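Only one chain comes next, encoded as C-alpha cells, the form predicted alone.
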Amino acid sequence: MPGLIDSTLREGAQTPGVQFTLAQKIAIAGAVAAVGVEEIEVGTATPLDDDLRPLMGALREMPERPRLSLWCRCRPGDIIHAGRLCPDILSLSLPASERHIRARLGKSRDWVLARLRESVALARDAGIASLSLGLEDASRAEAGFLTELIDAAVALGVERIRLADTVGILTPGGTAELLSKVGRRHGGTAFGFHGHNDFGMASANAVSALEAGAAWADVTVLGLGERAGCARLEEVAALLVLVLGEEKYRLDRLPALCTLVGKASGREIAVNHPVVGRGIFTCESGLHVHGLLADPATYEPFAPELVNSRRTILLGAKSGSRAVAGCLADLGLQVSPDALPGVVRHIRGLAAKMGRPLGNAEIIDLV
C-alpha cells in the first residue's frame, strides 16, 4: 500500500519567512503522527541545526511513532553527523539534471556517480541501515543518465529512489509516465515522488505517482515549501481515503493539524481551502441548496463530519424558495405558501443591497 512522507519540518521549514521553534516542531510532528502519516522527514542532517538532536529524541518518545527520516547532502561531515542521530532512514540527495550538475555545481556526471558510491559507503560505515536517494530535478534529467543513476543506486542497495519534480513542470500524465518507465526497469525497487506546486499540479502529481506505482509521496501541511510550495498533506490524504479507498488516515484530525501549522507559519487558511477551509460546506446558490436538501451527496464529495466540519446554508441574493422555506422552518417561522415568493424576493433584494448573505436576526426582522 502506498504511503506518505510528511516534510513539513524540512521542506516546509524552507518557506521564506517561516521559522518553527523546537516546541512547535514537536507539536507539529505529534499532530502529523495523529493523522496516521507513515514517515516524518524531521529535518536536514547538518551540525548547524541545534534543534535536531533534541527533536529526534522527543519524537522517538511518541507512542506508535512513524518512521523518522533525515534529508542529507552528500557531504562527508553531514553524513557522519546523520549517523550520530540514528534516523530510521537517511535520504541522500544528488542532482540528476545537467542544469544542476554543471550550471549550479560545475561538476560532471562522473562526479555524481562517484559521490553516490562514496556517500553510500560512508553512510553504511556510520551505521545507517536504510538509505533513500533523492534525485533532484529528475523531471528535467536526461533519460539515459537518470537510468544510470538509478541502476547504480539499486546495485549499492539503496532502499528507496525519490524522484523530484524540483520546479513543478510535470503534469499528472507526465508523472505517471515517468514512474511507469522507472518501475518497469526496477520492479522490486520502492520509488518515491517529491513534487513542487509551481503550476498548481503538486497534489495531483503526487496522487498520479502513487497510482502509477510509487510507494511513497512527499507532502507538507498546507503545501508549505519553496516558491509555490509542495503537495498538500490534507488534499492527498483525503483523496486517498475518500476516493481511492485507502482507509488509514484520520481525516478528522486534519483541521486541527492545519490550524496548528497555519498559526506556527503565519499562514491564514483560505475559507475555500480544499478539505479544511471553514467555508467549503457553506452554500447560498438556490440550485445547489435545492440539491443539498434533497440529497447532500448531489453537491458534496464527502460528508462534512468526516473532516470535523458541518454544513451551513445561507440566505442571500442567490437563494431560492426551497432554501428560504427550510431556513425559516429551522428558525421556527411560519410563512404561508402564498407569502413565500414575496419573502424570497425581499430576502434576495436586501441581501443584494447589503452585498452579503443575511444573518438570522435580519431574516426574523424581515419576515
Ligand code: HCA
Second form
Amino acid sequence: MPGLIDSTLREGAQTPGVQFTLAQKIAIAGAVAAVGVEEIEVGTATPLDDDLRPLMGALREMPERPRLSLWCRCRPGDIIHAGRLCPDILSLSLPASERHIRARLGKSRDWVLARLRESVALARDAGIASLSLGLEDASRAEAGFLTELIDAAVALGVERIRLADTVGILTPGGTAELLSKVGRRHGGTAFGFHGHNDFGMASANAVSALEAGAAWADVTVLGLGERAGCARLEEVAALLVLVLGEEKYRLDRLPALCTLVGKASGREIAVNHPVVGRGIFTCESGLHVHGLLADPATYEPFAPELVNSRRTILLGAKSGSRAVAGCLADLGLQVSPDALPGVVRHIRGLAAKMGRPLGNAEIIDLV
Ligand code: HCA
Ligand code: CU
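Coords for the form predicted together with the named molecule, given the form predicted alone:
Everything in the complex follows now, all chains and molecules, and the chain you saw is the first one.
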C-alpha cells in the first residue's frame, strides 16, 4: 500500500478558528515527516497565500522529505501559480455531485468535463509533472457521471484520482464498495480517498478504502478539518502498523506531533483520545486490573511504550483484592492475607467518599 497523505496544513488549516503561523506550519510538517507519512498536502495553491512560497522552500530542504503536494481549484490563475511553486504533485479539485455542480456553482456536467480538460492541459503547460484529481462530493455523485469523470481523467493521463466523501455519509462497507468498483474498472489507476467525520466514520472509512484497494488515504492530525473533521492520522497510522502489520510509521512520534498540533490549533486532546489520549492506559476496575496484572495483552491492544506512554493502575472504589495486592507489592508494602480484605474495604470506602482514586502516598498512609 503506498500510504497516507497528511492534509493538516490544507484541510486542517480550514478548521474554523485555526490559523497556523509559518513557523508552526514548518514544525508540523517536520513532525508529520518524522512519523514517516509518505505525502504532505502543503496548502491551497492561490496567490493570496503569502506563506506558500517560503513554506515549500523550507520543506523541500527537509532530509528524507515526504512528497509535497498542493491542492488547487480549477482556476487558471491558481494553476499557473501552483506551477511556480513546483509541487511534486498537484491535486486539482472538481465537484462530482449535482448539488455541488448546480446549486453551488450554477454549472453543468459539461462545464465540469470541459474544466477538467482545460485544467489538465494548463497544469501540464505549467510544467507540473504529476497530477491528481480530487472529486468533491463523489460519495453523493450520480454513479454514471462519476464513471464518466473518472474515465475522462484516466484518458487525460491523470496519475491519481481521489474520491471525497465531503459530508461524511459513507459507511465502511459503502466506502469499500465504491473503491472496489472504481478499481475494477481502472485497475492501472491509483485511487485515493478523502473522508470526513460527520458520523464518526472517517478513520474507519479511510482504512476500509485502503483495504478495498485505494492506494492513498487522506488524514489530518487530531482529525482537524471542516465541521467534525477528517480521518485521524494517529488512528489510521496506528491501526495500519499494529493491527495490519504495515511497519512503516514511527508511532512513538505520534504523541509529540499531536501535542504540537493541539497547541497550534488550540484543541484539547481528550483523555480517551485513541492512541494519544493521556488516560488510555489507566485502569481502575478490578476485573481489568486483574487481567492486566496476569497478562497486559488481555486488556491492552498494544504495549503503551509503543506510543511513548505507560500503564497506570489506580486503586479506587472499583478495585478488587488482586489489584490491591499487586499495587501494594509494587509499593513495597507487606500485608498479610488475613488483613487484605480489610485494606481493600478501606481503600474502596475512602475512594468512594472522596470521589476519586487514591494516590500512592494515601495508600501508604492507609496501610
Ligand atoms: C473541501 C474540499 C475537499 C476536497 C477534497 C479533494 C472535500 O470541502 O474543502 O479535492 O479531494 O472534502 O471535498 O476537502
Ligand atoms: Cu475535505
